[in-house]
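Listed next as structure tokens is one chain, alone, in the form predicted on its own.
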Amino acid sequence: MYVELEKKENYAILTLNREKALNALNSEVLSEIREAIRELISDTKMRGVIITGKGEKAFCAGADITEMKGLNFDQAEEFARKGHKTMNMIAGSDLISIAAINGYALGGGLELALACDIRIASKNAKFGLPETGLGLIPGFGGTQRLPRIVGRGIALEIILTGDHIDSERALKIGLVNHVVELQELLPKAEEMMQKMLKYKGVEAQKVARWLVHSGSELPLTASLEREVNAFAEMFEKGEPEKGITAFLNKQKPEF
């Protein structure tokens, strides 16, 4: 097994156990990790995933290069589809995702990181694309993600020169939230997690991660009256009542 899956009380910690080839994702990897999504998917108690890599040298060093040696159209377009289906069945369950980047994050890996909602990097990260340096383009969901987390022009820097960036980088153009020691950077995510699920509704977690989500695809415009017609929508469900009745008791809410 290349992927362990620890279940904590509402959310689990997803690794990546390749450590000798840095965690690399070759197409068994990208199976076991939507397997492990869809059991934590399938187990109503599950609210979110925390995703890191085995060791201290690599979060995930890319998609494995020898599997990808010779491969003819038919065969390189069913393993791009491979790593889009796990990557979008990452960002499109109702999971809370965070990264735990530990270590290197190229290509693929940093492809996985993208998928997540959140990412936490240690102080020894290494981030960076560097397919066109081997004749490839970024074939994970890399293309798109990418610019939309830190503008079109510094992930065309990043996608045409290969080059990698430091986690100090990283945090100045908003590529990670948080940056901490290596030792850090586990009880780090926890505490978000924790924070994050900790007297929140669950649907209203639900509802604003998708809208947050689906309203980069749409006009502003479109993307404003979904919003609006979604927080109506909440009306008709017990959270606000039990959240709003909470706070005026000066209560903690339970969901």
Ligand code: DAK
The other form holds:
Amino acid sequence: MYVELEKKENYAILTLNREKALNALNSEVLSEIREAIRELISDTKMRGVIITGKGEKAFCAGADITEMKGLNFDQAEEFARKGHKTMNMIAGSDLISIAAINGYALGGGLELALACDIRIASKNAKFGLPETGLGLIPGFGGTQRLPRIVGRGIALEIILTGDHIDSERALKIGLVNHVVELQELLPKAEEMMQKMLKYKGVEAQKVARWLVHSGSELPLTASLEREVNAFAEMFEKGEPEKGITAFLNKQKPEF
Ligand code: DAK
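Alt. form predicted together with the named molecule, vs. the form predicted on its own above:
Below is the whole assembly, all chains and molecules, this chain first.
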């Protein structure tokens, strides 16, 4: 198995387990990731996923370079679609996702982290999109998700130079939310996940996440209108009643 899935009470830790190849994404790894995400989506107790890599060297060194050699147009398209399907499944599901980046996050590995809601990195982490040096383009969403997170200028620098950037710079440009010691990485990711899953409206989080992710595809006036409707609809779903009543009674809300 190239993917380990450890379920906790209401979230899971998904670990890429192909350490010898620095957790590179071949077709099998991609399909096992999708299988694991599908399993979490169908388990109604599961509300979040932390994605990390086995070992101390790499989160994921990218798409499997050996598998890409000699692809024709149709095979390259199929490979790119498998990657997109995987990333979209993570970004488009109702699972809150945190990438816990424990080393290299290159190419498809960085694109996997970009598909997550939040990125936390260890100090030794290194990031980059080296594809153009292989005569490729970032093919698992990098040309689109990276500029939406760090802005177009920085994204183009990363894509066109192919340079590795360290965790300190990644933090400065907003590519990652936090940088911690390697041994603190999973505890930090779990602490954040638990905090997000406690005393928070389940539906409220789903809707807020959806508004943030889908809003960037719409003109501002349309996405603001969508927010108004979504806000009003929350009152028909019962969570505001619970949350507001608990606040007024000086209690913690249970959703
Ligand atoms: N794929 C396959 N194997 C990889 C790999 C990768 N991406 N990265 C590393 N490995 C393997 C190495 O070949 C080596 O295997 P053995 O020789 O031991 O059998 C083992 O992992 C350890 O790696 P190194 O010996 O190289 O370790 P070092 O510490 O010396 O260097 C490194 C670590 C991360 C700097 C280096 O391994 C490296 O540069 N790796 C390649 C990183 C990279 O270029 N990643 C981007 C891959 S391209 C598309 C769809 C998708 C994509 C593009 C287009 N369409 C279809 C349009 C996405 C592309 C990519 O992600």
